[in-house]
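Presented as structure tokens, the chain that follows is alone, the form predicted alone.
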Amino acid sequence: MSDSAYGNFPKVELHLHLEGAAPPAFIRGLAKEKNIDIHRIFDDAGNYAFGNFTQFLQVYEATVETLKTPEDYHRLTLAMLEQSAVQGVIYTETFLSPDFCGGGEVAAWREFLQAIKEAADIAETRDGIIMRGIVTAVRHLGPDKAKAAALCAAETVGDWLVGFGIGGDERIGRLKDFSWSFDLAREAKLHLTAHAGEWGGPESVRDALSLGVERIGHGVRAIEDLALVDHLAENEIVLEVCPGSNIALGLYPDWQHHPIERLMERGVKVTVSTDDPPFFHTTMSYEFERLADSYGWDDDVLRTLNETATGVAFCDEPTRARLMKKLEQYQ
């Protein structure tokens, strides 16, 4: 994988999952620490292995297993935002959660926050790269622990933590059975955003929408339902697009096939991340080349993915002013 041609290009990442962006050998050493055995989540070559969306989902959790303190989840911000940094992001919205950080207890959830937050701090001095977290509900543990995240949401919200969604497997439960904890989110003035329209079909996407959200998490199946597309760039329903995720997980077969192209011709806002970037071998520089590569995007085209990320972010106006100023710089 190479990642020289867009390596100095800077980008705006709105779609990561903090323990996703944890690189294998951090998650060996941590395991290792503790004395948790973990070796069958990787291959031979000591990345993660996996084989369909299912086991992705298992694997991951068992990351999460070796992540039992404040002080690892400080250790996992600084790893990923120094990755983040090199592959020349500038500002990282990064999705967290209650469940792993202090199992839903508000009381808890502080002190892994502020350890993260702790951690962003240094990488901003050092590195120049932007953090905000974005509490995220996992969707497959039920309607019940969500609202136990969205009152951590709800508790912490600030300048730093920004927003308020859900992921995990979308094949479980309804979205709508979510919405006390996205109503309660929406009172304390967080932003919204929700996972659909990857495993859900447009269906899900609809379904998301009905949570009043202002960006879809991935939500490229809305491409089989023109209507739902056009309603989408009518209403400026921003899309966070992971291409090599999904390509990854076998969503779809190539870069070719992936319905990016198609949905920002119709009219739509799309941004672009890695979501789980070692888990789906990529980086943001990896998803610019392959953008540029499969569809002759050139650099104008990707500085509009910047941009449009930049103009949807959650975080608030100077920050924003400020991202504005160094893509400004770059051109």
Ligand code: ADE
Second form
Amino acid sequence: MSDSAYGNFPKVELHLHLEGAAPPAFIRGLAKEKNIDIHRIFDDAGNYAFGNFTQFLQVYEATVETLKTPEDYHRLTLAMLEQSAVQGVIYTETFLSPDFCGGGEVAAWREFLQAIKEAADIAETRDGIIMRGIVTAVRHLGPDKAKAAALCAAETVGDWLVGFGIGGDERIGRLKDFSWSFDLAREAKLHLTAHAGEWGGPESVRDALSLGVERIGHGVRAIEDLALVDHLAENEIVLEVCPGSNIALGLYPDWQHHPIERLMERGVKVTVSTDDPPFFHTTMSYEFERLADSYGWDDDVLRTLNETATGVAFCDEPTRARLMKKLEQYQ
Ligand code: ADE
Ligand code: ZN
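What I would like now is the form predicted together with adenine, since the data block earlier showed the form predicted alone; can you produce it?
First the chain shown before, then all remaining chains and molecules of the complex.
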């Protein structure tokens, strides 16, 4: 178990990138096995080294160079789920990229997805943690690659692969250029989310809303436009807030300046996730600890985060009922 005060507190996480959850030692091990030299992405202490968001994306993509086969992804998924279960996570929705898993080819993607799902089954039996997948397009790779990712998602939609979204560099291109992919995903009955309002301002959040998303990845810069904040609150658009990620990447200088509490006080439904935990030196337990310390949030407020997340999780209703029951049992 985690040694944090919140280690045993059950947690529901909706925003986690699979490669972004790779422990540095795991990636070093794979690089060694495959004779790939990626020492440049680590600092002297062996942690991922980057100074800003652009460099973060470069380091992220360098880690992906070591992840070549479905078997690699199977091992990564097991490592990620073990790490999350230790933090008390009972449910994790994880972003998966067909661009990295088979180069956007549907047949190859099916093999990667199968390997990831098999690992998820093992971890669920072993640790009780439930995982569901969201295909994510990578924005800076452009709309054509996103179409391939959306096609992969539409071909494999089901009770495990439940959503479609987009991440990557929000400063590049406009979300409306990806509407074909979001329309296809919606027609295939995938749930929708998009990263917005992290490196882009309120207009970027509005662009995401016009794609018909149910949730927004980050979304925190909506705070710069109170009419937009009210719109999010009234329409119950839920934010997947990742405070530790935002602070580690320099979006806000510290927890006191982070807008999560102001968003919540104005009625926006928020959830809390880690995004890419080893990159940002965070865990779900650490996020809960910092929320409690920074804003004086008691267990009831933290429980509300879990209940909100469970309510908008993209899983089917029996799974949601199981999660609610697990949360109630801890009261
Ligand atoms: N991919 C992994 N982490 C990300 C983040 N914080 N923003 C956008 N894309 C990402
Ligand atoms: Zn993210």
